[in-house]
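Next up is one chain by itself, shown in structure tokens, the form predicted on its own.
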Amino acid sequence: MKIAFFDAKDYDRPAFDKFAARENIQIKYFDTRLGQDTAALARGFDGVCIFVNDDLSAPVAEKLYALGVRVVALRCAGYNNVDLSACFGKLHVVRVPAYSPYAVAEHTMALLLTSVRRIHKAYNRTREFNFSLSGLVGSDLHGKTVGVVGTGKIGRIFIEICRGFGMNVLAFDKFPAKGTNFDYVPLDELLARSDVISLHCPLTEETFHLIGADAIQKCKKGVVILNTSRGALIDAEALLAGIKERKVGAACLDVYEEESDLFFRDFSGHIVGDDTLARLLSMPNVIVTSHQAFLTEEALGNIAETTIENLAAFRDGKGLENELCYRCNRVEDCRRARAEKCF
């Protein structure tokens, strides 16, 4: 089986080479992202492997299908960059639903601690032998209320970490988890009562700009907003306005609404034209990391192993446990529920 691997990075290759050799899958790595202009690179391959900023819109899906590609393996959990309806009947789409929820949850807490204890500022100071404590006064997390939006595996692990710091927890999820020991409240109540708000939900039509101007006005003055999920959950312009109005006390972002043309690349020697991101980065109470919350040795190994297993299952004609289909959970007769391919 031959796979075209798009948007390849150096840190991807060791784990994928290891597990691909085990399953006798050949991988050709391409640095470029998948899109309409690069889809032709998949000619002669059985499938493609893509990441969060690759483009699997309808035109790209049609091109891949015409080239003979029959399976697309997402090496991530999110799939808002995929037109599932366009893929149905042509391309089987599989993903990695969970790779290391601890990695993302722990990175979220690392961002929060860095912000509230001014660790980033202290680090820069001491490197210049400035040991003054002026301007480094932080705040305790103990006794504060954290509102967690989205209580999947990552959200629930983050909740347990917060409890370890003695924080009070509120949660919101359209589909609440069963058997939990924390309180679910309406979103508006969560916004109004939380000192810290952390987003751990997928990006859908319903959650697009979940945190916008209206939501920010419902928040406590000085709220800390964390996002390690998907950039477009937050209206970046509204967030910037909230910071300038002193309504938002701090923002910690591992994702950004317009990140696809920026993240995972080095622009240190260039002028970046994204004024909104530039203004956010200029704020002393904003921390941005470049979609690295997932980036641990454990997570990379799990991602590679599950992705290769998905591809091997497709090759061997087995049911695809991790297949994505726009019809799944919407019709009673779901083929995947019977351990079969979706079409």
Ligand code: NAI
Contents of the next structure:
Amino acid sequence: MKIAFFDAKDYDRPAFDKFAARENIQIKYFDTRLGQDTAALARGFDGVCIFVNDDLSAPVAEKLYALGVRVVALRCAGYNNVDLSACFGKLHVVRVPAYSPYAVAEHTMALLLTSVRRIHKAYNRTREFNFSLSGLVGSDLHGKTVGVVGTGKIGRIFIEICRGFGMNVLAFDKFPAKGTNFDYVPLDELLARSDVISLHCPLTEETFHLIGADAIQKCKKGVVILNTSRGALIDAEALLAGIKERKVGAACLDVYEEESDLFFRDFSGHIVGDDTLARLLSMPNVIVTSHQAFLTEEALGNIAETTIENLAAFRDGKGLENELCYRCNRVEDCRRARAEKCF
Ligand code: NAI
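Which structure goes with the form predicted in complex with the ligand, now that we have seen the form predicted on its own?
Complete assembly follows, chain above in first position.
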């Protein structure tokens, strides 16, 4: 089996080489992203492997199918970059539903601690032999209230981490779990009572700009906002306004609404035209990491292992437990539920 691997980064290769060798799958790594102009690179391959910012829109799906590609393996959980209807009947689409919720939850706490203890400032200072403590006064997490929006795999691990710090926990979820050891409250109450708000829900029409001007006005003065979920959960302009009027005490963002043209690439020698991001980065109380929360050895290993297992199952004619199609969760006779391929 031959796989064209798009948007390859140096950190992808070790784990993929290891698991591909085990399943006798050949991978050709392409640095470029999949899109209309690059789909032709997949000629002669059985399948392609893509990531969050590759483009699998309808025209690209058509091109891949015409080239003889029959399976697309997403090496991520999200699939908002894939036209599942266009793929149906032509390309089987498989993904990695979970790889390391610990990686994301731990990164969220790393961002919070960095922010409230001013580690980012201290790091820069001491490298220049500036040992002054002025401006580095932080705040304890112990006794503070954290509001967690989305109590799935990542949100719950983050809650456990926060409990370890002696924080009080409030939670909001559209589908609250039963038998939890934390309290669910309405979103407005969570906004009003939380010192720290952390977003761990998916991006949907309903959650788009969940944190906008109205929500920010309902928050406590000085609230710390954490987003390691999806950029468009926050209206970045409203966040900037909240920071400027001193309502928002700090923001830690691993994701950004307009990240797809920027994140995962080095623009250090360029003039970046995104004024909103530039203004956010200029704020002393904003920390941005570039969609890095998943990036641990453990998560990369799990991603590679599941992706290669998905591809090997397709090659061997087995059911695809991680297949996606536009009918998933919408039809009663879901074939995947019967451990069959979606078409
Ligand atoms: P999950 O599916 O286990 O949990 C999501 C939770 O959000 C569920 O409990 C669900 O009921 C809840 N939810 C759904 N709609 C909601 C709404 N309208 N309001 C409030 N809650 C709602 O997902 P998991 O694995 O915990 O991932 C959470 C998010 O983390 C993902 O959606 C993804 O966007 C993000 N993520 C970010 C990564 C990074 O590197 N920064 C890596 C992996 C995931």
